[in-house]
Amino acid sequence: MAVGVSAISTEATHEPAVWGLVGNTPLVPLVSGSVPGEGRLLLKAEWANPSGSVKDRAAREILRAGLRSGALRGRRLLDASSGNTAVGYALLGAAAGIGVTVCVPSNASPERRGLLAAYGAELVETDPLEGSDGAIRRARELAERWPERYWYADQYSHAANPRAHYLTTGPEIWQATSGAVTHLVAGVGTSGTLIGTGRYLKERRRDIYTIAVEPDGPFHGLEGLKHMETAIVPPVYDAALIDATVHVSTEDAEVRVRELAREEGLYAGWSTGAAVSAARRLLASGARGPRGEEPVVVVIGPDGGQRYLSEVGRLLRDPAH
């Protein structure tokens, strides 16, 4: 089947062209943290997706599922999001003529809120102190109150979320590394990225390590990530696929964001900084591949720093600058 074309209903229909631009993002070698013979660090630059984040993958697969099932016929897509999935839904939905309503914490970056407005999505702001869990509760209330108006996609439990990464992210990483990947490092929010990608890679090589990255506490500045011990655990989360969890502070993530920008020329978001921090900690510990080989560590970079330009002051906390 041609790229960007899929049967999405019982009728022969073509997907919007922009849907075909999702995926096939670059895998960028990082100089900082990589030491010849001791480990390679590769960053999957997911901000190269159309809306600027990894969430385009899940959003597209969920929209496909809604169209195939007929659930979106005459109804709007409704979901909760920390921001990135919301923007993905908004862009891809606009291209397909699908109405989108998203519940998002009111402390989501102004850039995210501006993009949602630009794509014509309906935004329902929720209590920032409740984070993504508060957005989930609000979306459930709306779906229960107006079932004829909304199709509640629920990215946190929809099988299409991890399936998107099983079908695309995993194969891309396997192919780009020629099967040499030894570690997968990714932050967990819905957990779909780590679970779907990890499942695919472990089917190709059972002993690949999958590393989950979480904030070090329930109150943090890492948008999109969940502190699982104190959060609503997403139904798509599968602990059996996770070999280790690394907790990263907001401050450590900020350090890595600065380093990526000033040493690699990559302005990444804070969740990317957290994942890179965890990966560098892994390599610094002297970790090897499962068979004693040089580790090839692939880090998922969910989004770029352009989505956080209003928060650039956080980068100025470095006393050396």
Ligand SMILES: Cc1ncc(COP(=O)(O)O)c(C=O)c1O
The other form holds:
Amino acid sequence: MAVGVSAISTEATHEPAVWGLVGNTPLVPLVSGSVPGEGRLLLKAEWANPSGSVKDRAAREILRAGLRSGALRGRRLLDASSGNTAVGYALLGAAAGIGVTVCVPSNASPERRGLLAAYGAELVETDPLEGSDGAIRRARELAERWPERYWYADQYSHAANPRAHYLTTGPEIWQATSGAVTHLVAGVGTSGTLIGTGRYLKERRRDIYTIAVEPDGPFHGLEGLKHMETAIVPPVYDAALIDATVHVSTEDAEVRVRELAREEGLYAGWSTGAAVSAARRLLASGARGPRGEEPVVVVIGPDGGQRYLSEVGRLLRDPAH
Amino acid sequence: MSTSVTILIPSALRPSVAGLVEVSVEAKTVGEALGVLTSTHQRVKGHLYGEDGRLRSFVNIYLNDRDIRELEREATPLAAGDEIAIVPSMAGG
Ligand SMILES: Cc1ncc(COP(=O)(O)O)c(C=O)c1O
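Could you switch over to the form predicted together with the ligand, since the one displayed so far is the form predicted alone?
Starting with the chain above, the whole complex follows.
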């Protein structure tokens, strides 16, 4: 009997095998009990990516761009991140022999800092009171000071960030729904996910709705998301591609994270809870597709709850409502 | 006896305290210090506390770099020169 060995082919690309594991994540239908109103809610489980978050997609495409342009020749990749992009770079960089230096606020979860250490990335901790903007300023300083040592990739500005989603997330959703998707709901940090995926889907079907999910204020517990009104708006953000923005409170997102864990067996991160909360609100309000059809709402779930185990207490408090 | 301590304000809350980076208050405990802060700068209150009057789940308060959950929470006593930091989750990408 022949023994089949299935391995990931890297011959065509010369890329490390783990780079080939990025993407092709499952689209999980949420059970009807947790879906109000008519229509379907499908959750894109991005924690299935090799480093555990959606940011592997952007990290891989940015690394490819740096290799192609020669920017990474003899230099380390440098970027600022609230954590997930940093872990993605660290894993993919390790596999390709690319040095990775990341500026991360020191209040990044211990889980993330542990992962960065495991993959051997250089971690530059920045002032937690200055948040992600402080990490960005630090990365800029390092890049200016040692241009021969670092290539500052800048995920907030790099076109490869949304392009990664245009090339992968968008087509995956289109295929998995056989073109039936009516709404795309995604939280925005750099906004690369929503912009790239939305751009692809709108090219396939112009009237698809794209919905951005943001925290309800500048002070929030939805790691990875930005309140655009009070933040530096990322250059990759393209307001023309966003049909609506929904603001979600941290408490509402926590209720949804708990519900996903307890009722669906899906333990997701806070930003997933926020996106699901926004999508549920949409369905509960009786939203229909652009042509009056039953809505098929695709929600991006950027990462899993294991990345926040140190904060599991947030799920266990008696809800105030 | 009340003692003078400094509260470090994260960038996301500075617009609610007239742009201040730190605020000095007189208090005996961490909870009292936050109470002084929120009564002087009322817009901060809704950010820090939920409707039930408790600190919101994601709000981390550090006293000289130690999470007050590992100390005596809001009852943690203060000494002169202590620094209290309000540290939220991170925004970003
Ligand atoms: C947990 C989490 N959710 C959402 C996002 C937002 O994704 P994007 O940067 O593509 O907008 C991020 C970005 O880092 C994230 O880490």
